[in-house]
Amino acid sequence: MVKAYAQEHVYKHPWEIVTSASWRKFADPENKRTLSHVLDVDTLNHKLDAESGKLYTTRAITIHAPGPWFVRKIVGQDICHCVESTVVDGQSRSMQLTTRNISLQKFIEVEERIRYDPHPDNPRGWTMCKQETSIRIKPLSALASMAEKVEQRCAERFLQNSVKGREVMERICKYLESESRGITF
């Protein structure tokens, strides 16, 4: 069973200024307490494109997932590595996210997919972001009967710290017009 949801926000402020705040978003230490369930992000590679212009980068994300304690004992930990790979395009300006786990795979799999466009009706001073998720418990035995119910758990989870990206990132946001107008907090 997979259990998937998408949501889609609309950021009243400008593709640049967006994306800018997405690579912010985790490394800005005043956030650390709302997104407290990501613990570490490095950057693995990052390349420019010469031909096309697009930018490719992977960093990897340790994140804390606690879940119910039953689970935790069959899983035995409650921390785990994700990839994120993204495209970002300039000259279509596009920017891309995919985030998958590359830990607890023989038990869960979660694939988060973002996208940051030009809002298409303000495309100078608004972007929309879509954001779909999936989530799958394998099939095991101790889990079986529990898998939908440990997916829902999840899915909520997800929910609620998609909740917390978008108000770190509408704070960097607000913070980088400012700087941009030459004023400081």
The other form holds:
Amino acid sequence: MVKAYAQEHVYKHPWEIVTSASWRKFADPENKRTLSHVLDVDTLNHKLDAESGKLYTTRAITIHAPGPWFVRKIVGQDICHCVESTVVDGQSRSMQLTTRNISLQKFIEVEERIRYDPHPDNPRGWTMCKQETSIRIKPLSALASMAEKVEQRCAERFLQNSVKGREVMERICKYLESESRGITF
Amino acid sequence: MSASLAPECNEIKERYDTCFLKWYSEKYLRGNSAQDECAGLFKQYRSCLNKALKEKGIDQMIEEARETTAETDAEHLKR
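Condition change, the form predicted alone to the form predicted together with its partner chain:
The next block holds the full complex; its first chain is the one shown before.
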């Protein structure tokens, strides 16, 4: 069983502002309160490819993911470690993030992909965000018998977190724009 | 700044994060990214983190995850 869904959102801000906001999403106290499920974020790797100008970054993200009591009994923990890999192509103005869980893999596989590209209707001023999420309970795991229910619960939680994520992004974009007024990219 | 999973690395992490955010907006996005100015800070931060990851036993998990994702990410960005 796999639960997959896609979302799109238009940020009425330039790609440069939106991608800068993405890097700042988990910082500062106000954002941390909104995105309280994100506990720790560490950069594991960071590489700039001189030829292509692409920036490759890998981060470890620790999430607080409490499930209902019957899941907690089986899974035994509330913390999930994830790895987020990002590629930024500054020349063609495209950014892609992929986040996967690396712990709890015997129970669940979650993958979330986010892309930020200039919006086709307004490439200089707007940014299109496309997000795809897939959630799969491992078939032979102890959670398999309630897979559908757990996948549904996860999807609901992810959607809630996506809304919060967008709120935080919009907030940061507005702040960055007011800071950089007068500076053009 | 976001917390590190290794609290002892929070300070160096904050210095690296600040450097990165500044470099990204002021240099990388303007096409002046020939030099990776934060490399020195990153090295210090990473070596602090390595110890903690090992102690927590997740260093192996992370290495394996990184190896498998590199290829698929390159594929997807081509889309």
